[in-house]
Amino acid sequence: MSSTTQPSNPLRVLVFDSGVGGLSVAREIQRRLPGLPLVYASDNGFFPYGTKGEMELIARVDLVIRRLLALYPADILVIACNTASTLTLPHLRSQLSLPIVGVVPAIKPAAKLSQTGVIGLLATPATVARPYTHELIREYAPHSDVISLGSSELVEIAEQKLRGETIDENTIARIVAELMQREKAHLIDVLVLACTHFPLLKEELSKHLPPKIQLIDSGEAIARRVDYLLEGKLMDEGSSLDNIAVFTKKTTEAERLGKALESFAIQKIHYLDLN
């Protein structure tokens, strides 16, 4: 299946995540390509992905993406979720003809940036444990010490922040302290935020980290890749396509995201009926 959008029509990108973390990626795409219409899709009906089985996730993502592209034809698909990217990209690329951009932990640029050779990696427990992550470290940071910490709590806190709820700063401080108590952690000068939710908490994380530590993520690299894949095509000024957020389940939590979505220039919210 491929996009039905014709070259003469306005271009559009579909950004997909299990929750709202992918909004950090959407923001970087908007900064680089402010005229590009965007559909942000959250599979909140199946959130969180990190607790699901591999085959179950592949089938679920396939189902949701097919329905989304049928309703919202797009020129580029961005899988703005580390778990979904590492598990479903080969399948999706074998089934779809449109360009697909995935997310990988920013270990390669971190290794280049680090002056001490000690890198921090903050991700979900599933991403920390996944062989794909270990392969990235072996390939791109073979001479670095990578100190990893998995946290599911930060995912929930990022979701709470976007809903305008009071977040637990003490939990953030505890998680940062746990990372910094690891052997050689005092030498960390670059910290990879390897979950798309975590850049939404940059300010809160920085409060508890030594000022020398630089935080990096994959958002800017993804935006550059989307720009490259568009091959310099100009976006139509005054495009008739709106920025839309789509959720797979209508919940109170999703409805509370209205103000946050407006800050990403998304005014319309749709709900996807998968039944």
Contents of the next structure:
Amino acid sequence: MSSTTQPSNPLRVLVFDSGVGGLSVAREIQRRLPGLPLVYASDNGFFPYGTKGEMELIARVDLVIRRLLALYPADILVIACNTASTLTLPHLRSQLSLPIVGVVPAIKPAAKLSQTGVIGLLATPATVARPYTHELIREYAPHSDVISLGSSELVEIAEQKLRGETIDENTIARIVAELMQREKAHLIDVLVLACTHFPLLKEELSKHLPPKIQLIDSGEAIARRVDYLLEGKLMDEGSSLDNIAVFTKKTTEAERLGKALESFAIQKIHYLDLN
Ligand code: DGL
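Okay, that was the form predicted alone. Show me the form predicted in complex with D-glutamic acid (DGL) next.
Expanding to the full complex; the earlier chain stays at the top.
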């Protein structure tokens, strides 16, 4: 990977995920920085990330990011995926010269927020198993009890929701119940949504969770970080660049996301040729 990434002119952010999950992060960035153009990139050709091996995922993210930055120069790269961030950040940072913001499980704020010291962690199976996640817990929540559950089904359900399909509420209820049963004393008072797909299902998850449980994710913190990195360079009058969604594979599923993308002010859809 070349380290001579060109900054874009005008400013632009590249937000990357395996699928639609990163849109939950894009939403927070748009809320904080409404005039900032974005390229939203979904590696749907390799979705889902949460079940992939470490070496193949590092190689894939390297390839896709390199191609994306060559075609869509950006000032900041946001890896809006916990599964990719908890694995690939050191590699990406060693290869690229632009600022990279990664999304990692919000363990630190959760430990601060919890009154009971018992925190739930909902993520992909890969993120739950990552040494990086265990290190975060050791460092920022050493006195908390962290009850985790890895689910790929929820990732798929979030994708279905954004395609406008009917989603299976029973599966959501079952997954929530499974997590809650792992902590018999019912002390969980904060639940970390450590997969960017899951904030897209906040309403549905809340329906099946005890009302005392607060849900937290990293989206807002990422938007703050992007804002800080832009050093006030974003002009008030808006940008001439369009928001673009880029998919790594042309599928009917991707085509059905048009309406959801419009709600993020993304009107253009491109497909990336990785050959
Ligand atoms: N949205 C991603 C995350 O934050 C991963 C979903 C997947 O592809 O498994 O972990």
